[in-house]
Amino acid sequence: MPILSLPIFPSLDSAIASIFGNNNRILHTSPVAGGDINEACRLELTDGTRVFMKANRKDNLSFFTAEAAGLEAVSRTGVIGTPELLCYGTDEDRGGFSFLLMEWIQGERRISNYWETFAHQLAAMHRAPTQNFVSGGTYGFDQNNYIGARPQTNTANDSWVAFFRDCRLEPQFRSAEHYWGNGDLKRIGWLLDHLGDFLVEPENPSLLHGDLWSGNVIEGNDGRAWLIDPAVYVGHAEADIAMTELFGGFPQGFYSAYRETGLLQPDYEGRRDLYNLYQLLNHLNLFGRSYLSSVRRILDKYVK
C-alpha cells in the first residue's frame, strides 16, 4: 500500500489557512473526553467550521501519521465509515506539539439495526482484498504502528500463527519479563512453541481494526457505526470479535449478525482467550500489576 499523502503542515494556524481559507482562525477550542492517550478537542473556527483535532507531543507526530494509516487502509475497503482526515504536523507557535486534524462527527441518531448493520459491515471488510496493505508476505502490514501507546510491529509473515507468536506474543511478554519467574517462563515458552496446536490458519485474511472495543466505535454522521484509533493489520478476522468481548461487549444481535456471516471458524471459543492474551498483555505491559491475574489466567487454560 503506499505510504498515505497527508498534507504536513508546520503549524496549527497554517494549516487551518491552507485547507479552510485565509480568513479562517480558530475562534473556541473545546476539550473532548476520550482516550488517555493523547489529547483531544474541538476547534470552532470563525466561519462555523468544526474540526477534530488530537495533539501529543511534538516527537510523537508518528502516533499520527500511523493512526492516518490505518484509517486509510480502513476507508479503502469502501465497506465502513471512517473520519475524514484532513492533514497532520508539528507546532512551535503554540508551545511544541503534534496534531492531527480530522471532520469533527455530529453524531446523528443511529439507524434502527445499528448494530447488526455494523456487523455485516465490518464482516465485508474483513472479506476485503487484503493483498495491498502488505507486501512480502499474507499477514502484517506495510508500516509498523502502535497498540495505545505501544508500538506494534507488523512484518510480513505467510502465516498466521507464526505472525501472531513472532509480532504479538512474543514481544509483549518480552516486555513483560519482570513479572516472570522461572516456572512462568517455561510455561511462556511452551505455549510460543505449541501455538499452532491451539491456533488455526483463517481460510482468507482479513484486515483487522486491531483494537476494537465500544470506545472506538462511534455514530457516524450518516447514523452508522464508524471506526476511529485503528492498530490495523491483515490477520485472522477472529482476534477482532475476540476483543470486541473482552472489555464488556457489544449487543448480543451484533454477535448473531457477524455469525450469520460465516467468518467464525469451529471452536473460536476455545481461542478467543489467546487472542485477547495479546490485549492483555499490552495492557499489563502499559498499566500494570492489575492485569496480571487475568494474563496468569490464561497461560493456566492453555498450559497445564
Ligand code: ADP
Given for the second form:
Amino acid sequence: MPILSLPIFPSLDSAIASIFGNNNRILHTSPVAGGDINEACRLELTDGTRVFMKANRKDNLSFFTAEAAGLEAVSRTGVIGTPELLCYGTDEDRGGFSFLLMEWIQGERRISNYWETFAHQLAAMHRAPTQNFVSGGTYGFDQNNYIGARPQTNTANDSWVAFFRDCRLEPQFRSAEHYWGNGDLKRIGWLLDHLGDFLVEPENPSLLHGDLWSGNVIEGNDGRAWLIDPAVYVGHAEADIAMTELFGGFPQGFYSAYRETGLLQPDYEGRRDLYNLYQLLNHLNLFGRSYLSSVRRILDKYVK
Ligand code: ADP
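The form predicted together with the named molecule, contrasted with the form predicted alone above:
Whole complex next, starting from this chain.
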C-alpha cells in the first residue's frame, strides 16, 4: 500500500507556494513542544493559514514517508480522525532538512463522552478490513517503518505469534545483546521458542496504531480523539491496548468501553506484559539502561 498521492517538494517555500498559492509565504514559525524525535512547529502563512510541520535531518526523510504511510492507512479505515497530510520534502535552501507538512489540529472543546467515543472508534479501526495493508501474509505492513527513532520491520507472516517473535521481540533482543550474559541468552532463547505458549492468534487481524501512548492521542477538530504519529502494522488489537497501559494508562471509561467491544480475548492481562516487552526493549535500545530492570521483570515473569 505505498502512498502515491502525497507530493514531494525540493524546498519548503516551493511546497507552501504550490499548496497554498504563490502569494502565500511563511510569516511566523513557532516551536511546538511534546515530541521526542523530530522538531515540530507551527507555520503561520500570510493569509492566516496554520500548518503543522515536522522536520528532521535531510537524510531522515524516510521517517516522514513512513509516518505519512501510517497516517494514510489509519485514515483509509474511515473510522477515526487523523490530520490531513499535505506533502513532504527536503529543503536545500535553509541548510538541509527533511519535512512533513500536515493540517494544523486546533482541538475544539472535547465532546462529553470523549474517552468512550475514542474506545469505540479505536475498536472500529481494529475491526476494519486489513487485506489492503499487507500482501503476502496476514500480519505485517507493506512497508517498514519506525518505532520512535528505531527501524521497525514489517515482513508479512501468516502467524501473529511468529510475526511478533521474528519482527518484534527478536530484533530488539538482538540490538540489546550487550546487556545479556549467557544465562540471559538461554532464557531469551527459551522465551522466543515458547512464545506460542503465551500469545494467541487473534480472531481477526487488526490495523494497529503501534505506538499508542497518551502523547499520540490528540484532541481533534471535531472535539473527538484523533490519532497522530503512528507506527502502524497489522497485528493483534491487544498489543495496542497493552501499550496504552504502559505509561500511566487512559481513564477507566476508555477501558470499560473498549472491553464491551469484545476485541480483547480471555486472559488478555496474562499477555499484556509480553506485548509491552517489545516497547520496553525498544526504550532500552533507545534510551539506555534505566529500562533494563523493567525488561528483566517481564523475563522473570514468563521464564522460570
Ligand atoms: P515526534 O514525532 O517528535 O514524537 P509528535 O508527532 O508527537 O512528534 O508531535 C509533536 C507535538 O506536536 C505533540 O505535542 C503533538 O501534540 C503536536 N502535534 C502533532 N501533530 C499536530 C498537528 N497536526 N497539529 C497540531 N499539533 C500537532
